[in-house]
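In structure tokens, one chain follows: the form predicted alone.
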Amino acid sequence: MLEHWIDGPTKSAIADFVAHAVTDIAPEDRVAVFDNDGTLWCEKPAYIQLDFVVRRLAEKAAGDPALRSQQPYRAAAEGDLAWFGGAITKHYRGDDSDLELLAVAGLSLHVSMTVDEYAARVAEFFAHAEHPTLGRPYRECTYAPMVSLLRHLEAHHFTCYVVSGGGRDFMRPVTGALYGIPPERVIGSAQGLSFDGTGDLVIQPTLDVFDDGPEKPVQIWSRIGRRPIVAVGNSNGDDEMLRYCRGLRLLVHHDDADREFAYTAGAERALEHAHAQGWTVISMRDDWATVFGA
């Protein structure tokens, strides 16, 4: 039970919440949410996906040198990626700016490409990508307990859904084989798509939905139609998904510069609801035996 977690009171809230679940709740009812970058898989230095990105702005500043006076182009090509970083964490204490310079660059990148030519790009770029620190290939950068737990919940008749601020689509290509999470309970950000009227769908140049902060739980209810009892996040950008939720309230906290990263950068709103509300935090340091799955 709960391979790669330490014994201990985390350990035991959670075995405990699912025996309760069990005894008390409906199986259609057993709804788990997770947030995907810094609670499935790594963050640090910079999003997987803004990985992806950063390299397809290099490679259009590459092509048109104008672009390298113009942010994100420039960081792109300069290999930056503390400016990507700095403006994802300065969107979660409110400030968007470099985070909207970021956005429209990024809705221009694949426009005219349908969904089944950007998942094959996604599947290339995950077989061969690597962590830039951690030495390790992005596919191996999940974290092992989180999926076992996937396993412990499943296996009590609860249904997980993955419920990200990151790209739906470029989840959806992976999340199979890294969480055994079929494509259809992936909710996440998208960009707009159209029928070209030759039976294949294409990527537009607008933002359909941002499913960050207080939008998640309203694609929750979209999408899923029931309020998890079950919610696992790390930032303030999963704050109201844990609000959202009725029953255990997880938060992962990255307190672990040994094996993994220490920062609490874009989750002190979320810290001090934990604490104010009694969500059961999660300390990497001292709750997993093991941070990364092969």
Second form
There are 2 protein chains.
Amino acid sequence: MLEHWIDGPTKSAIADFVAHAVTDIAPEDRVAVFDNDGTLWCEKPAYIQLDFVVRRLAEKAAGDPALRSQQPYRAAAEGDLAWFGGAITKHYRGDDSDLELLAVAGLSLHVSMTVDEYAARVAEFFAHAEHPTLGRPYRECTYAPMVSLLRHLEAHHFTCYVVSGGGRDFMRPVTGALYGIPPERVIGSAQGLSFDGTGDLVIQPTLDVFDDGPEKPVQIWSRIGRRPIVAVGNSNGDDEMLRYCRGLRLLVHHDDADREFAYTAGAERALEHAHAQGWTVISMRDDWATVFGA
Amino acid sequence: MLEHWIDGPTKSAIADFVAHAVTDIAPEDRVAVFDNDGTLWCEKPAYIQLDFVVRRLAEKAAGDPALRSQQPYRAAAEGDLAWFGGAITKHYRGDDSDLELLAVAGLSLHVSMTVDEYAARVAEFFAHAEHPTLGRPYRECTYAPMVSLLRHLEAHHFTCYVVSGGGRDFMRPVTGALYGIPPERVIGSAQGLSFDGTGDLVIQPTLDVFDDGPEKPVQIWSRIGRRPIVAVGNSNGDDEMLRYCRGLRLLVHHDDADREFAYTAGAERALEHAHAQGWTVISMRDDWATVFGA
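Alternative state: the form predicted together with another copy of the chain, after the form predicted alone:
Now the full complex is given, and it begins with the chain already shown.
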């Protein structure tokens, strides 16, 4: 039970809440929602999906030299990852010029591909792609204590969902193998789709859902129609989802530079609310016996 | 097994397909999708949700006399149901003027209500509202053979979803009792929602999803992430969902004026495709031993 968690107040808070839920809450209302990036798998030095996008941009630039003079293709082709980080930094300073270039290019990458073709590309990426600094494939960058928390909740008849700002269809091809979460329980951002004449669903160059911040509770209701009693996140983008939850709110604090990364940037507001409202803060360093497992 | 179905080619087609699926298709891929209006419950002489809306418009007009001179409030207050039918008829002739008045008024009815408050209103409606001609409460206007088909599929480890042009949050409060379908398996049209400062989800005056026609396969993918192997519908709005399905396609033909209604209006294209592509047409008159059960 709760393998990979170190005995202490965090583990006890989880175990106590689950024990209480089992006697007080009907199984169908035992809904648990988990953010993905930084909560179930590693999000540093960059989102895994951003690496996927950068590789695809580089491939596209390689096949079309005219693109190579334009951003973000040039940065992708030259392996200039700082440009991508800079686009986000500029965004926080109120300058969206680079982020918009990236969004338009990113949304164009898989246009007119079917959802099945896109899923095959994602599966291929996860079969081979490695984390840039941790020395392991991305598919082994999931947090072992979180997977054991998923299993602990399921053993007590909770239904667990992933609720991520990342792409719904980027996660679905691997959530079964990585987390035991089937596609119908993956909620995330999504490009527009259209039903074409041949009976397939084809990707459009539009953003249909950006599942972050206040959109997370909206998507939870849209998809599930129940209010979660367990919510787990790590950043400001999870703040509203945690506030929407009535029950156990868990916030992963990345304070483990030795085994993973130590950072609070992007989590300031969530950490503040956690302290003010008594949410349970998970210290990666103190609460987890291992981060990634064997 | 398949109670309320008369022995014959339709019942055999269903039983044979299910028997084949059980040996050939993994349980997690046994996904079945059901339209609601005209497929699981009666949609004549008007959609049940339209009756709900008209009653709410009349209530609002009663509380605000200034509204009573305007459509659609006047028609609602005067019980002039022909006006509402006329709005739809005009729409098919290319004149959306009345339908737009109805849409704006309908979308405004529950603005700033929480999703829980709305659910309570819907539950209250179904506790009392009666069908105008069938002499039974709306909650008893579901088709008994369809409920037994849901149970037959579940007994063979299918997962069944409602996929309706009707309101997702209008159906959810009753799908459990009427069909044994929980809220997370109800897909439908939806108003915009926003997460408010107090931590609740509040209805907005916008239409977020209109789950009809080509939007049905898109919503099925968005919500489930799997392609159905059973699809059941009755109208042109189900045509794309039936074409998206790989497996058993069932189309309810309303040909039973004695026990329910007889009509093909709004189902012309779907019936044509059914005949051209060998979908299974369910004759309400010939295939169902009872329509509404005891």
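Residue numbers count along the first chain shown, from 1. Source: prediction; values computed, not measured.
K.L.:
For the two rigid parts the chain splits into between the two forms, is D64 on the same one as W41?
P.N.:
Looking at the motion between the two forms, one finds that D64 and W41 are grouped in opposite rigid parts.
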